[in-house]
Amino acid sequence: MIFTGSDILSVEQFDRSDIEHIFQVADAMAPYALRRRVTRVLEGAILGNMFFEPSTRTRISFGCAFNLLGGEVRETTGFESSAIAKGESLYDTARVLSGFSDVICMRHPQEGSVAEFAAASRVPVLNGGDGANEHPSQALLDLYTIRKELASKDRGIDGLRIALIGDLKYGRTVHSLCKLLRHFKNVQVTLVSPAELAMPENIVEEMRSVGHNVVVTEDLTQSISNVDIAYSTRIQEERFASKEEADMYRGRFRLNQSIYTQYCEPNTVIMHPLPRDSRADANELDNDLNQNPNLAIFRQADNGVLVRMALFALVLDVVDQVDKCARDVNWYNSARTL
């Protein structure tokens, strides 16, 4: 695809070469994400960060990525603090706020809302998550994490064995990740969920149509016994009609160190898009996994900054200028690693 000036709304926009190009640019962002170098390549540019649904990591990660490239961030969080609460349409909001920004990141609880907003925007729009539909930057950072974790074992994404666990019906991160995995070869995907929260059938069939081996099951322990990646997800409580309905599934698939030791291969990588639900009745990934070197959830979050920096650099066409606008840092920097 042509990245310059483009909206990033869906992983359907990318082919394998696009994905590899994004990852190549993300690799080059490491000195800046680690604060070893400073670049001002986006000095004077403004990101409109519009989050109409609760977010911590995604919102701050997008803002951090833009700041690290030298840009400024303006934020709107929640409907109550925006003119939408007064009845303003997405069209009007897009027309106005795109006049104040050079690029916009948007999260909204309704499927298709970000695409509707982007159609009226005068600047590129990046999808920070639209309802239960997609979360393209999260899927990219997840795949980037998988690539890095496997590279440390001299492996590539082709031939990947992955178990996706939990709420696969409403989990937009796994929807987008599965769509990206179609571009790779010989992938084995095990989908572990209650029948009521199963992966949408169209996504399952799309993976099978490219030759991937897809297994649908409710058996956690057997599903994680022969995989490279165990990717756990949170029950998407906000997508259910009531908390009581969500509670029916909470805590169904818990992973702790004892289960990991008994059933997983020694180097199985544990992933989660965060936030993990650590309440006693959920406890998806037990705190006793925190010292497990194969717990990659915080490396995932770090990688999100790299991938989002790459997307901004590509969309605003400054990839070749990043290093030209750089200098060493002039403050104390502890030994940060990714």
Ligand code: NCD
Second form
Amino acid sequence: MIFTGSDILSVEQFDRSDIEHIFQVADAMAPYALRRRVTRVLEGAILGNMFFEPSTRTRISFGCAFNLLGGEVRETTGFESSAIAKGESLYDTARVLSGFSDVICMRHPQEGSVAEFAAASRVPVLNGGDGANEHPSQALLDLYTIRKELASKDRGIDGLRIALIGDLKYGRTVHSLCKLLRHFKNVQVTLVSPAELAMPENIVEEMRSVGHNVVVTEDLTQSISNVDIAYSTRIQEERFASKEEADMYRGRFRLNQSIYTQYCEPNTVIMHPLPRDSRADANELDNDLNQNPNLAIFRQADNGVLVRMALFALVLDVVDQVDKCARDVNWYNSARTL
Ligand code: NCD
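Since the structure above is the form predicted alone, I would like to see how the form predicted in complex with the named molecule looks, so please show that one next.
Shown next: the complete complex, the earlier chain at its head.
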């Protein structure tokens, strides 16, 4: 695809070479994310960061990625602090805010809303999550993490064995990740969820149509016993009709160190898009996994900055200028690693 000036709304936009290109650019962002070098390549540029649903990681990570490239961030969070609460349409909001910004990131509870906004925007729009539909930057950072974790074992993404666990119906991160996995060969995907929260059938069919082996089950321990990656997700309670309905599923699939030791192959990587629900009745990934070196959840979040820097650099067409606008940092640099 041509990245320059493009919206990033869905992972359907990418083919395998696009994905590899994004990852290559993300790798090159490491000195900046690690604070060894500073670049001012986006000096003067403004990101409009608009998050109409709760977010910690995605919002801050998009903002930090833009700052690390030298740009400024203007932000609005929640409907109540925006004119949408006064009845303003997405069209008008997009026309106005795109006059103030060079690029916009947006999260919104309605499926398709970010695309609607992008159609009216005068600058590129990146989807930070639209309802239960898609979360392209998260899926890219998840796949980038999978690639990195497997590379340390001399493996690639082709031939991957992965279990996706939890709310696969409303979880937009796993929808986007499954769509990305179609571009790789021989992937074995085990979908572990309550039957009512199963992965949408069209996404399962699309994976099967490229030859992937997709198993659908409600059995956690069996499904994590022969995978490279166990990817857990949160019950997306904000998408249920009532909290009581969501509560019926909370805590159904819990992973802790003793289950890990008993059932997983050595060095199975544990992932989660975060936030993990650590309340006692959910406890998706127990805190006793925190010392497990295969718990990759915080490496995922770190990798998100690299991938989002890459997306900005590509969309704003500055990839070749990043290093030319750089110098060493002035300040004491703690021993940060990725
Ligand atoms: C996810 C999301 O918002 O879809 N969070 C994130 O962006 N890392 C997953 C979730 O909220 O459960």
